[in-house]
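The chain below stands alone and is given as structure tokens, in the form predicted on its own.
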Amino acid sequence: MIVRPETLLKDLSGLWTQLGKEETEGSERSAGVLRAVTMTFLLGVDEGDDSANEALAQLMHEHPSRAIVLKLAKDSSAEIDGRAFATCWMPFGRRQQICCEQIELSAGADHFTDTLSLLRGLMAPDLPVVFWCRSAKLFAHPAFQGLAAFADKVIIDSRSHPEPIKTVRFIDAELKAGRLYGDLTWTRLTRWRETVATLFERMDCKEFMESMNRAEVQYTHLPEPMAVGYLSAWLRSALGDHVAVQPIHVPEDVPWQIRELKFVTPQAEVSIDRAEKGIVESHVRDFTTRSVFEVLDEARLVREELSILGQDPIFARTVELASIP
């Protein structure tokens, strides 16, 4: 099937015309339709990945975009197919619909590179471009580099890749070349990093910090998850070379998780550990404080990444340290 950008854009134009007609006919019930586009959002997925569409729908509420979903078809010989449609919702308590544009392009691995020639004509002009590559297969496909070149920022999740450390080394090289990347594996650690920072801000820790000689990152899964590598690298960067940071595996019959962070001096130690599901406790001397760690779905994680559209030096330094063998 021959898919042309102008055909898909014409289909979008026809959709807006139809929505406008429906707005006029239903003017007594509705205050109209608001067309909202703040960026072009590229989403790379495997065919059949319906959960990605759910995350995209949530993202559109805060970041209305022209969404272009790039599906890697199961049939490697499948040629390019495409369609255009609008996604609309009505915010609670309001009478005006908000609508975003969505385009789907699908192709098998043999023809997927052909989608690159279509994209430039489909992206919203003069607006930022973000590419969330949710497919590990697409990340490994030759078309990935071309897709990433269109984007102001690329978001991936090294946790879902077969060799996460290779992905992190790739991110390190891209960041050093001046390109902007985000990794949802790192984003999931935000609450741990905030808790560590808050802990040391609250306590009178100058003497403790000066005498600290060891930190532990305890975790419950083998092989060592990339999140542990990131957190260990961040602690090495934050605490300095005089503190030995040790990842320690703790055998437990539970799904993988970071179990405890421990900071040790010759005289004392403080710790942050999981008390129960969603609750983390900080222990300093005889005092214990509790923090809630809510479970963040992918939409929330990507939303955090969309709030950072500039270089993040802390992430860049962590990636550099985590990529060292």
Given for the second form:
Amino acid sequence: MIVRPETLLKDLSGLWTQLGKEETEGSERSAGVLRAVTMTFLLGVDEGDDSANEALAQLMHEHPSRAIVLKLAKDSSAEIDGRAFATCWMPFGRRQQICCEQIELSAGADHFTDTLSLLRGLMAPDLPVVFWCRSAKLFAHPAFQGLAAFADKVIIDSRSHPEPIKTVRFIDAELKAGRLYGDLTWTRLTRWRETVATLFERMDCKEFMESMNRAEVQYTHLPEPMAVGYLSAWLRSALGDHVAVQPIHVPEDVPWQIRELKFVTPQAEVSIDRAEKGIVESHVRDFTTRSVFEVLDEARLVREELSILGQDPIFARTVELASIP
Amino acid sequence: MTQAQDSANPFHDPLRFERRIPPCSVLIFGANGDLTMRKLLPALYRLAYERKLPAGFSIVGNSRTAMTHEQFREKMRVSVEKFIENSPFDASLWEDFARGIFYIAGDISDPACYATMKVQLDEIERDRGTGGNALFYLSTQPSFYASVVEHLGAAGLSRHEGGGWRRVVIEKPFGRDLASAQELNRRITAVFSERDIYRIDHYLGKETVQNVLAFRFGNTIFEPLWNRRYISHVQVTAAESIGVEGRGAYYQEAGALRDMIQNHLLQVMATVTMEAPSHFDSDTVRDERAKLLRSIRILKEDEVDLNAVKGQYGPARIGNEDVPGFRQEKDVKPDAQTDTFAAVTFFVDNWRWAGVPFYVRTGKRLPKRVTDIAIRFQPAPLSLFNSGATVPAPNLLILRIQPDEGISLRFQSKDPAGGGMMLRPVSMDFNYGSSFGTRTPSAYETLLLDALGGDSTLYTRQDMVEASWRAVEPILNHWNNTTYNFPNYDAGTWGPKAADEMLERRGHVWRVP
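Next block, the form predicted in complex with the partner chain, ref. the form predicted on its own:
First the chain shown before, then all remaining chains and molecules of the complex.
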């Protein structure tokens, strides 16, 4: 079957007409359908990756987009296929459905590059393009660079890649070339970093910082994860060369996690560690305070990245330091 | 730039997380009241949940009721659980948050009460590392504002020897008229400097009111049209479907003009009409708002009846419910002259707005709860379509403050049915809820965070308060000296007929929101 952009767009157009008609005829209380598009959102996934659809559905509520799902088929020889559909929801207490348009393009690895020419005609005009490459296979595919070139920002997750440090070095090179990238492995650290920033607002911690000579990032499982590399690099960048930042492996029979951050002077230490599930505790002398670390699903992480559609100098500096062997 | 942003914390990441608030305490006067339980504590808890509050953040509540710290914490827990909106309640976080909540029972007219507060704040500073920073929140009867502030000064609580900041937040009303507002200010500024006084007008904290500034000054296409040449008139409506809901005694003395127009709606009007500030910082933005408020034409005594309408609702049957009139409400005098509805035509005497009427109306027991601003553009100069029979409906831009926050633009489109060039108005809608599905912070979350961070952009300044009193005072005086034949509108309607006539005299009609 030949897949053409105009056919898909025509299908979308027909879909809107149909949805509007159904709503108008369906219920007297209905206030119709609201078509919402704030960007083109490209999502690169492997065939069978159902959790990606869930994340996409969540994202559409907050960032209604023309979503184009690029599916890498299991059968590498599968030819390109495409369809258009809409996802709708009724916000609580409202009478109007909100609908987002979706296009799905799938192809095997041998034909995946064919998607590039189709995409040119499918982008929503005049709006930003974001590419979330959730598939590590697609990241390694020759089509990746072409897809990334369409996007104003590319989001990947280095921890799902076979060699995360290589991915981070790739991001470093791309950032230096002026392209925008986000890494969800870094995004997951925001809660830790925010807690550190909050703690060092205390007057006694500001004084403490002047004599700090060591910081520790304790983690539970080997090999040392990229998150630890990022966090250490960020601390080095924030604290400067006079503070030694040490990743320390502390084995523990729990799912992988960063266990504790410790800031040490010759006389005292300040720490942030995990308490019960979803809570961390900060300790300064005999004072303890708690913060919520709610479980962050991918949609929440991507949402944070979508809120930054420009340069992110702190991330760029961290990536640069984390890339250094 | 706020003090929090000034501090050199190398861990800041303003792109990723909110500005850091320095460690501090909030001391709430009237902590046993409705505002504290319904708004302030839920807002502060929510800020803690979102990690926007600093480690060691503390709350001290004060009221006359005898309670232990523990009893007060429990009371606050119950109210936070009940009134927190669109947010989960985390018991473990509450446990930590509650450790920073303290209570002092005492009479605010007794100096000993303030001595106890000083001891408590010093103890908190020592144990919880607040650096002496404290925000005093006056959620008491307005008649106590000045004396509480004077007591704070006398007890040495308005200054901190170690350099910590001390600020005071005052709820409206800021006086009952111009003279009392000036007197209140004189007494408060004798203790706190203007930069440490935060006069809260929660309308300015509403996300959609702030969005008016973004809409006007973040886009280029509307601003060239934003003047007398293209805009015919503006209608600001703040309607409530409920009555006085047990606040009859208070409302009887206040009335709609004082309660809504003098503060909230004039601030909203100023936001819609002010000039662009040169910077987005608190003084520059407030300078522009104040300048606009000073430009509002002051009505002469003989102009009031033509430009202001006073109304009071009478009993009616709405649906299958019999609704009492205002005079039948609890604690309301049977001959009360209170305005439960007020509509005023304002004019702004500057080059941009000269001659453009701003119709502002508010009322209780109107058909629905809605606040919006409708900007009606001039009609097309020539009727080319619809066989020339009717002038096409003019373009209308509606900024919806609540509910269904958003922006709509009405324009003309060719009707495909029926053939020929028949035009029909259609609407282009932006809906906050659908374009930004994220939770919108409550006005109190926004404003408390601003006060803690030292940002007064969304707070009113004394010159703004005085300018808005000047604008409504001739109306108040005229109304006070006239006896009205009330009620003059039925509950559940859009107000008295005189309000329609006020617009008809200029060839305009109220839109139905």
